Amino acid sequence: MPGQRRTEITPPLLGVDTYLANVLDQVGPLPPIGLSLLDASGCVLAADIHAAHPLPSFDNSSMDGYAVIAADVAAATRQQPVRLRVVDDVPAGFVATESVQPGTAVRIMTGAPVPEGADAVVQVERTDGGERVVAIREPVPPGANIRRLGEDVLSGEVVLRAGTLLTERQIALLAALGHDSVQVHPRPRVVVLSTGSELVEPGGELRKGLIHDSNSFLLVAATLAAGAIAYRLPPLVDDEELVLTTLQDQLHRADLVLTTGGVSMGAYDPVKAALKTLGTFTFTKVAMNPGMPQGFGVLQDGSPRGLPVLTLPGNPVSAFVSFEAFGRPLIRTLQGRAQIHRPAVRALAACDFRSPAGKRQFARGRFTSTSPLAVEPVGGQGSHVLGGLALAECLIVVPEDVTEVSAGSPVTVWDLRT
């Protein structure tokens, strides 16, 4: 009507937790595959592992020394050693051909099977090291220095549960139990794509109005640190058709696509336009600082699951914080990890600082002391300030309803060093 002033109604911002829940509701662990042990390192176990045999699988010596009958050497002293006839010599990987009888011993190396008749091993340091006759200078109790069959793992025992992250320690156990391959949820293959006509590759010529692409390098490094496999693409100019073609070309090798840039409220948003033609996507504003514009959806690639695509803001600090808040949990969910977030710790604010009302702030910070654990904001807090981000050791997470943080007050911290 004439004379009536219309005001555009801005929908309320979506909460950080709500947005993350919406993203994770649409994905799950990648289907299990069989991988060789070394290829499985860093992956998550898809099924329980039962021991096919005990560990150790036979009684063996934990020391270089002499297999004896403990009662034979009970009275041994340095002044009056007990002398025993050495009837055999057993290195690791071999079995004694002679049993231990009263008054005899078998020289034995670490890991070798304990000979029949012996109930203890005397360390070589407690003897004179004799080859035909050995002088035992100290007594040992029955069972001394013997690793018993099954004392580590029993046959049939569940040694690793599904959901276990396989590190070097679990890989060693699997190898010891005879596994040369294992069923795991694989590390997600993540394609990282930056868009923007202003972007040039590092090392390229910078004309006025151009900047070097840092976001894709940032996100590839963050993706690798989160446990995934990353593929970086060169930056794309703001062209919807080019973005569309590039995304379609990546379907065969991606479990997740991360894009940065091209999803703001501006006039040139090629990522938005391209993605809306390929699947169901939601672009929204999240109540966080930095990193308000966010997007997520599933691209229809012909598979039952579809290909998830997470679109992050173009400002580098916003892209990093958004990755920590949403990208890292998404990657770890695809990987089947139980712990998808960085551990949150409590610390004390080392100084006063402010936080925007109605938004969860992720302030870049550094630790000022360890006892008590204290933090302070570091560098500029703008969404473009890479120098400050490079100095950050943590993110200080300030709730939406807090606008002022006082020195000495407790704060939640995501430790970026872990």
Ligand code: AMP
Contents of the next structure:
Amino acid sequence: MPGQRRTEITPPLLGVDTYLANVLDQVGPLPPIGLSLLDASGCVLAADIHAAHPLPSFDNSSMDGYAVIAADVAAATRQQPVRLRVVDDVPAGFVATESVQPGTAVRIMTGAPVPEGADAVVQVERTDGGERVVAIREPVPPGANIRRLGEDVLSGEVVLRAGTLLTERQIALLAALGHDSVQVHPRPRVVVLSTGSELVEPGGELRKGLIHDSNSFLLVAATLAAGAIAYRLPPLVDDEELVLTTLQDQLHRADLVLTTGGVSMGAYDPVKAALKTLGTFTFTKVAMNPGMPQGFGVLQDGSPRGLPVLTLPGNPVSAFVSFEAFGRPLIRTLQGRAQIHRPAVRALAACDFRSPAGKRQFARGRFTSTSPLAVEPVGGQGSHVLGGLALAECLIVVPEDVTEVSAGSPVTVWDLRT
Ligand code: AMP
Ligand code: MG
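Next block: the form predicted together with the ligand, after the form predicted on its own:
Shown next: the complete complex, the earlier chain at its head.
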């Protein structure tokens, strides 16, 4: 890229993409369950849907007006309207008892079945609106204003494929086709657990050396926003045994656990210490900034799936960036989503800034203009700066080999507003 100084990646850190691939290799979409239609909104369809009936399921009027024989009104003009006897009146939800014969019409409302004998509907605005006799002021071609059986969906047609994300638009189609429930990959149940002897619940009193737990709130909110179900546990003191028993308690309740804290190189890092002994967890230094210490593994419970546990670093900005880089794609993989990453967009750097050598930087940024899209780092870039994080609108993703980004050069951005 122009305007960027590059160096080589520093071993022995593991690349972000390799680490993510290692994590995702160990999980797959949750097994399908039947959910009622509204509960299935936001989930991914697990089986193809065939239409049990056509749409529309009967010929019906697309206008309020009069069902007629088109040939009857071919000569109608404003000056010399054609008068037809109105033999019936059919609102939506009813069926006409009379058929349309030459010289007659049936008053009809939008969505009502077209009566036998009629081959067109004249809009009420093109008539005098008569109730016993109607004056038709304009001709209509045969077929006008009639929505034909099957013109939208044919009976038996595959309307939605397995793997489709159900949004309001697919939910509407399923409802129209009569489905009250549907087979989907469910929303993952994600348990969020903060660890650290310094942590106090918000609302609790802070003595010197203590801080309020913010990570679990961050991760619950982020998990919900990613489309999963989140449960927050109270923070744990740094105790290996307690970490292990608390995680084991979640085995049959959760599809994923997110922890924060206790995975770096300190003397009191109980998450790493506890899980390392199990043999199914890997703790790694990933070539990223912030968020270098990472861990992942599957807690085994004898079931084929086990319980995936993603252990994120404790610094709040690191926890957030790690969630974006690994947690969100992991949740979306469990959901069966095809699109697991935030869409990356291209923008221009609005100012010069530096980036650490050998690490992919996720700089917290804000947009300075929309056309062209331009961004600049916002707030302090330390991994503890929650004030700066709260101002961020995007993450500016700077490659491992770039150490200086100059104003005007192109950058990749994850838009956090979408
Ligand atoms: P750790 O990863 O446990 O070494 O923690 C790194 C830093 O993040 C320390 O300054 C911790 O106090 C802080 N930290 C850890 N957990 C949380 C949390 N849940 N909320 C806010 N800060 C935290
Ligand atoms: Mg700690």
